[in-house]
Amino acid sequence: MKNQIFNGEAFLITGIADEHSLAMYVAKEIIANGGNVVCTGLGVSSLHKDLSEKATAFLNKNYKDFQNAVKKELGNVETAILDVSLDASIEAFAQSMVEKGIKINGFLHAIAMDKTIRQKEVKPLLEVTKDEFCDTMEISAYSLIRIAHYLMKYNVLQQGSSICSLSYIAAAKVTFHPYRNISIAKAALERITIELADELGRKNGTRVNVIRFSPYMGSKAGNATLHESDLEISGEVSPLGNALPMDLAHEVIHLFRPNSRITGEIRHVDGGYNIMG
């Protein structure tokens, strides 16, 4: 039996859409190292008002797929609905953790959304509407602030916790796979990471870091934006080839490790892709 890093500490895992989601690999590795997880997915709640039939059907299917994937891969772990576009949903989730007596020692922010990407086609930035821009920024970046806010407001996030978010190299560079709108949101996410690392580190010793990962098509999100040729190119360009989901999971576990002094970092788990011109 390997030495376990965690001693029953619980971590919030967002962003699981299916069994191949990067967040799922992280959740499994936390459990393998002696930790517990609370997993959240997008679904219909009492806080959703005036939803269309189409929206209701989408959210119901999304949550069913989420729950099925979690049960298959993780077993009977705590799950909950979380819609980060609604402050009331985030607050209700934090309150439910209090009611259940669950304390969180950190969380993975793996949430992103961009309606300007359709059928692997990316809308030019000059054609992105204000609503499209703001919606992407709210879900993909600002939500990190609000999750941390409510978890701290209700004393769910414990002193010395660790927060980690997922990003990619397009937050800093124009890439051959043409992310546009979402890249700006990821750049904001990285800047938020640095500011929160300062604020939360001084407030209660919480660490905040972000990881830029290789292009990945295994998840719904990656498959919506990338082509097989994109992975082939990045794999050839990267000195070590594309990183694997378990490489990411191991790095998150390292950053979640108790009593670390690592914070405010933009880490690269990409086989060296980031060093190439």
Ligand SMILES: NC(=O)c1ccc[n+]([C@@H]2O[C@H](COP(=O)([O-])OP(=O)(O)OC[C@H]3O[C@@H](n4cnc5c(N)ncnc54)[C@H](O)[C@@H]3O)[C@@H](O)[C@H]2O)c1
Given for the second form:
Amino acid sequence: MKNQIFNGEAFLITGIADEHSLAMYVAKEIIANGGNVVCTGLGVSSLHKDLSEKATAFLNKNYKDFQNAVKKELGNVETAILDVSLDASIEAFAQSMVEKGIKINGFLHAIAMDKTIRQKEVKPLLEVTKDEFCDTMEISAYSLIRIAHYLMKYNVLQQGSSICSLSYIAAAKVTFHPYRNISIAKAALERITIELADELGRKNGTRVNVIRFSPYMGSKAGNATLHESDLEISGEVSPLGNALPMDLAHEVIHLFRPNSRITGEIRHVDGGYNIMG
Ligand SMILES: NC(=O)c1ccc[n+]([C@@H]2O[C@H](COP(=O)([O-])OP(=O)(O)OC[C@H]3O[C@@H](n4cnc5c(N)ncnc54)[C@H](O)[C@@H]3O)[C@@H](O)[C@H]2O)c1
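Same protein, different form: I have the form predicted alone, so give me the form predicted in complex with the named molecule.
Okay, now the whole complex, with that chain kicking things off.
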């Protein structure tokens, strides 16, 4: 039997939409290495008010796809609804962990949303409205703070735990794909990582890191955003070609490993794209 990295520790995995989500690769790898997962999906909860029929149908389908994928790929694991656009949903999730007696040894933040990207077309930054800017910032960056806040408030996040979120090189540079609005949220996510690494490290021994990953079209978000040509360009520029979801999963596992002292890092899992001029 191979040496296991985990000994039953539990990790919260956000951001699974279906079996092709990056978060799913991470969840599978945690289980393969002796850990447990609690998975959250975006769906309708009692906390949602005045949802349109269209929004309700979208959220219901999203949650069904999430549950089917989790069952198929991970078997019987704990699942819950989490909509980070509602503070009350994050709080209710943390409370549900207390009720179930589940303590969390870390979490993966794999959540992003940007309505200024539609069918691979990106709105110029000059045209982005305040609502579009703030919604993207709230869902894709601020939510990292709020998840950590409520898990701490209810004493669910264990001492020495590890948090990891997902970003890309566009947080720092204009790249093969003009992300614009979401790039700014990713820059905020990275800065939040550094500030939280200081606060949570001192308070709870908790590590906080972020990984910039290669473009990946397999997921819903990736497919809605990227063109094949983006992957070709980044693959050619990167000395090792584009990194794959398993490369990402291995790095997250490494950062989740108990008793490490790696924190506040902005890591690259990108085949070396970032070193090129
Ligand atoms: N695909 C890529 O090329 C790529 C590259 C680098 C980083 N990333 C990042 O990886 C993460 C996961 O993306 P992915 O490519 O696996 O796509 P994905 O579509 O599988 O995952 C995005 C997730 O965000 C969730 N989400 C959106 N709004 C939410 C809300 N209000 N509350 C809770 N969850 C919400 C969606 O339900 C979905 O599960 C994102 O942060 C993304 O920016 C993706």
